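Only one chain comes next, encoded as structure tokens, the form predicted alone.
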Amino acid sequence: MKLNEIYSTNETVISYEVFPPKSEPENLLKEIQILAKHNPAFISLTYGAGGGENKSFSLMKEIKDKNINIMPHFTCITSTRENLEENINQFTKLGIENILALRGDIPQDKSLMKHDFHYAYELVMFLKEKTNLSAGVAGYPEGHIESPDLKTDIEYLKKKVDAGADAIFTQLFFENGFFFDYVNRVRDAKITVPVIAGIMPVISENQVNKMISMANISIPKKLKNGLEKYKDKDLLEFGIDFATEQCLNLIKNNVKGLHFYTLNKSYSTNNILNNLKKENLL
């Protein structure tokens, strides 16, 4: 089922990110598998598409093989043409219908950039003109990084918009009020694609400094006050309070989706889930 399909309904969706794990992924799979019980539309898989042997491909045929829509990502600075085309065959062949198109980061090394894409939205141009996927994008309710405000961050955006996406899914973020800023915003921009609102709960303190140390996050004082009172096993319980918290606004605001950035673990995320049904959102 493709994006604009699976979020033509009017409940809730609910989606997951993890990751090919270093190991073996018996251990991922494992997570998967409880996570599943909350019938997600699909599960992304982070991977960059350029250059070597991509071991992700075997890990997206083993979640594909327990009956789980798959969305890998699709990264473009480090790719040329061939490797996307390569790329494309094998999503074909494991019969992916959805992508998630990014630049990709640039590499400290910069000779490993290719000069076939240098945005998103021309990667999501050439799966428009050469494929059959449903292509979705990342939005950031405060802003890329890189960007330099969020008038040009959603100028950007509608460029991938307009070249063909279907759905945005946006970065983590912890304070409900950016997230319903920048939708009107990007509403203001004749953007009328769902956004899809990424969250991630919190599990440490480390986790949430080297988040904010890659990204425009703001912390708000109830979750600062949260890392400096909270440890270990209680500051996990905190960030799912936390997180269901955010997720029951969100829904109650008629937010089209939720994409968990599950970090491997289910334990977070499945009780937030719990939570969510308990109060019959889900």
Ligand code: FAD
Contents of the next structure:
Amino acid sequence: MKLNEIYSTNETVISYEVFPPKSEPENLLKEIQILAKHNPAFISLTYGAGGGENKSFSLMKEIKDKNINIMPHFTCITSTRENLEENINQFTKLGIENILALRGDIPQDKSLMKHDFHYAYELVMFLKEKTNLSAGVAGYPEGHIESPDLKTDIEYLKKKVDAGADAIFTQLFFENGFFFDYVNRVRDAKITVPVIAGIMPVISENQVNKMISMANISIPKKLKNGLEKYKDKDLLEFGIDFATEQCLNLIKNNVKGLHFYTLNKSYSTNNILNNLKKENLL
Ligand code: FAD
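Give me the form predicted in complex with the ligand now, not the form predicted alone.
What follows is the entire complex, opening with the chain shown before.
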């Protein structure tokens, strides 16, 4: 099912992000099995970003064999058109219908950049012109780290949507106010495609620090206090409660979809979704 059809429902759509593990995928497949009971519309699979790319196609097949749709990510800044076409051939063979079209981070070693694509909107244009694939794109409620300001960020987002993107998947955020403000700015720019909220349950202080070092992500006082007060299992439980509250508020404010950054672990996301079910919100 393509993205626009997936998000045409009035119910909140659940999806997960995982990354290709460096070792054998058995553990990840077990975690996916646990999360499958919440009927995700699809699982998105990161590209590069520390994962083992070359194992991705076999992993995609194993996930598809569990009757779960896959949305592969694809970053274009270090790819040639030829690489992209090879990937698209594999996606088509696997019956994949949606791709998360990304530029990717500029590599430290600039010689790795291929110059066929410079920005994500060019990848979206390519997908729309040459394939039947539906394209999701990334959005940044607090602004992309390279953006001069929030207004410019939305102008470039609009370029991706005008090129044919069907949904926007946000970077994680810990304060819903940023998401709501972002959606307002997106709508003011006459962008009408669904904006899907990226939710990352807090698992450890290191994980949070790593995220904020790489992107513009604010830490609200409540989360800061929790990170100071709790450790290990207590922090995990705090993270579940924190994300549950975030999701409850998002659903009550009619979010179209929740996309969970699972970090390949089911425990927190599973508990958050169980909590939402108890509230009859899913
Ligand atoms: P773009 O939309 O191309 O934007 C990049 C920057 O260029 C922005 O600052 C934008 O404002 C600016 N810009 C855009 N168009 C123009 C233009 N025409 N002229 C001048 N400036 C312009 N990374 C990975 O490596 N692998 C992944 O799997 C991955 N998955 C992700 C999933 C999600 C949901 C998100 C939010 C991010 C993900 N990333 C991933 C990170 C992403 O690759 C980086 O944030 C990257 O730096 C930007 O990618 P983009 O597609 O948003 O780029």
